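One chain follows as structure tokens, the form predicted alone.
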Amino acid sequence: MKKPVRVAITGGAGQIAYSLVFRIASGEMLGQDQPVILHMLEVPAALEALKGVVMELHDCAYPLLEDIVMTDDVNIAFSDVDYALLVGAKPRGPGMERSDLLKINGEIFTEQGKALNDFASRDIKVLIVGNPANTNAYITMHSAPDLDRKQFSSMTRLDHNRAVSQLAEKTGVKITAVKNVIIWGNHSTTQYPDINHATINGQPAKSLVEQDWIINEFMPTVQQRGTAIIKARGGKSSAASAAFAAMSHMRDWVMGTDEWTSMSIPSDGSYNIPEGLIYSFPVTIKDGKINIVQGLEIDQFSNKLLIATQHELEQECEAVADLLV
């Protein structure tokens, strides 16, 4: 058996956690052969109900679970952490301007950040799954200054899945058969859903469905998803389908994969977004290492979608600059 790892959840009494922890508890996520100590950050409002999820746990008396850490201090929750999957974000409320949300969002990653840079394992690997995500991971990486910023990350993976099904339901399909489809740019309205190079069964998918499907109902689909599903539930987020995205995307990230995936990263400049910025690329990974796709073609009305995203984004880190380290 290896030796366990440290596995940072903040946010750990909410529902994307609680689709989450006992994933990653079973191994789901890491693999069958390794143990796990979880850490799981709440406010102090929320501990009383954090001590449920936590007795569940116990409950379920997982192989691979060695030991749980509560608590309501960051330092001690990211304490020498080799993963942290940053989920606990502040909602959006009524009325609530979105440069209110970067605001207050940016002051809780900023002590997160600083936490990380001063107490996580320096291979630690980072993923922030809190909205808005890539401003949040944007904040984060700059307030861990110590940490190569390829250990950052946000989540594109569940809009990724989002189009894969969408365009594996158009066209009567496995998922299995739908390949490198790609999510460019932010996760808001304004990310753009590219299918130029995604294969169906080996034929380009462009060639099984009509461009006016792509641009008036697969698009705004996957880019209103989220908004879609809490109408549907009552006010209820998408929080199953989010923990599933955000395991997939760390074990890619940690087990590697061929397969073309969505993730937000800090750019290396490719396709000309300004390195630095938190951007969805099509990536492969292999040894921990993700690697963008690189040479696809960007057509004049990808390029348009990819320039808007990009604007968006960096009116975000705007917003925020004074909080940046």
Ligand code: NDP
The other form holds:
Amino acid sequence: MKKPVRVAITGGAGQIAYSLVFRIASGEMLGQDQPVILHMLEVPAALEALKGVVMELHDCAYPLLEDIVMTDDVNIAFSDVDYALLVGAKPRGPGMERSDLLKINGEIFTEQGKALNDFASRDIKVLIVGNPANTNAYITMHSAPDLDRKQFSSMTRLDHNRAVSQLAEKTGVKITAVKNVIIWGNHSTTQYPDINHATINGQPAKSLVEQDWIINEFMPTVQQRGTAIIKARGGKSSAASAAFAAMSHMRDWVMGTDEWTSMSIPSDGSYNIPEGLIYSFPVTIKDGKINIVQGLEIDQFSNKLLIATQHELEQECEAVADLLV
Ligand code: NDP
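Can you return the structure of this protein in the form predicted in complex with the ligand rather than the form predicted alone?
Let us now look at the entire complex, which starts with that chain.
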């Protein structure tokens, strides 16, 4: 058995965390030979609810779960942690502008970035799920100047999985037949779900579906899937699928994958995306290192969409510029 690792989850009493922490404790994220110590952070008002989640975790008697730290103190939550999944975020309230949401969450993620900088393991891997996820990741990264930028990421894996699933359903194949789908840009409706390089059983996906379906059905379905789920679930947003995506993102980061997946990471300038912007790219992962898939041909239609989602991210970053170190 390996030495236990510490995994922090913020928003521990929330919907996504409720689907996430049990899977982490069971070994699904880091492997069946990896004991874990969970650090669960909540706001003071949600500590009582968090206590209930912790009781249920104990009741599962997971062999891999060595200990649980439950706290409303961000410094304790991130002390010596090896992995952090930042799920908790303030939802948009009635009448709240996007800029207000960016500011409120900006303050939360500034504090969390500082605490990661000062207290986390120097090798920590950080995944931001709480929305607006890319910009929250940008703020967290800037608030932790002693950590390498490559240690920060945000989640577009759920969008990626949604795109794979839509394509498999349309063409009547198994999920595993679909490869090389890409989500570019922001985890928002400006994201670009791209199947120009995708294959289905080795065949170019574009030769099997109509262009009209790609533009008028596939892309809007993936981009607006979150809203459709909220409507169908009577106001509740997707939680189990978001948790599965978060777990898969972190598992692939740790274990590696030869298959393309989509992750929002600080740009290294690839595809002319400004360096440092937290942007979703096609990636593969080896030995804990995320590599952007290089050399893809970007046609004019795609290029416009890559730039549009880049501009939205730049505007979000500008709106929180006064919070950055
Ligand atoms: P959820 O657990 O449902 O969602 C948490 C965050 O994940 C939200 O920002 C949500 O965005 C986001 N998210 C990202 N991708 C997705 C996706 N694909 N589908 C759905 N959500 C997605 O929210 P709850 O309100 O149930 O729980 C949040 C918890 O966080 C609360 O218990 C609250 O107390 C806590 N919190 C903790 C903080 C902390 O630890 N310091 C700070 C602030 C809150 P969206 O809102 O757009 O759906």
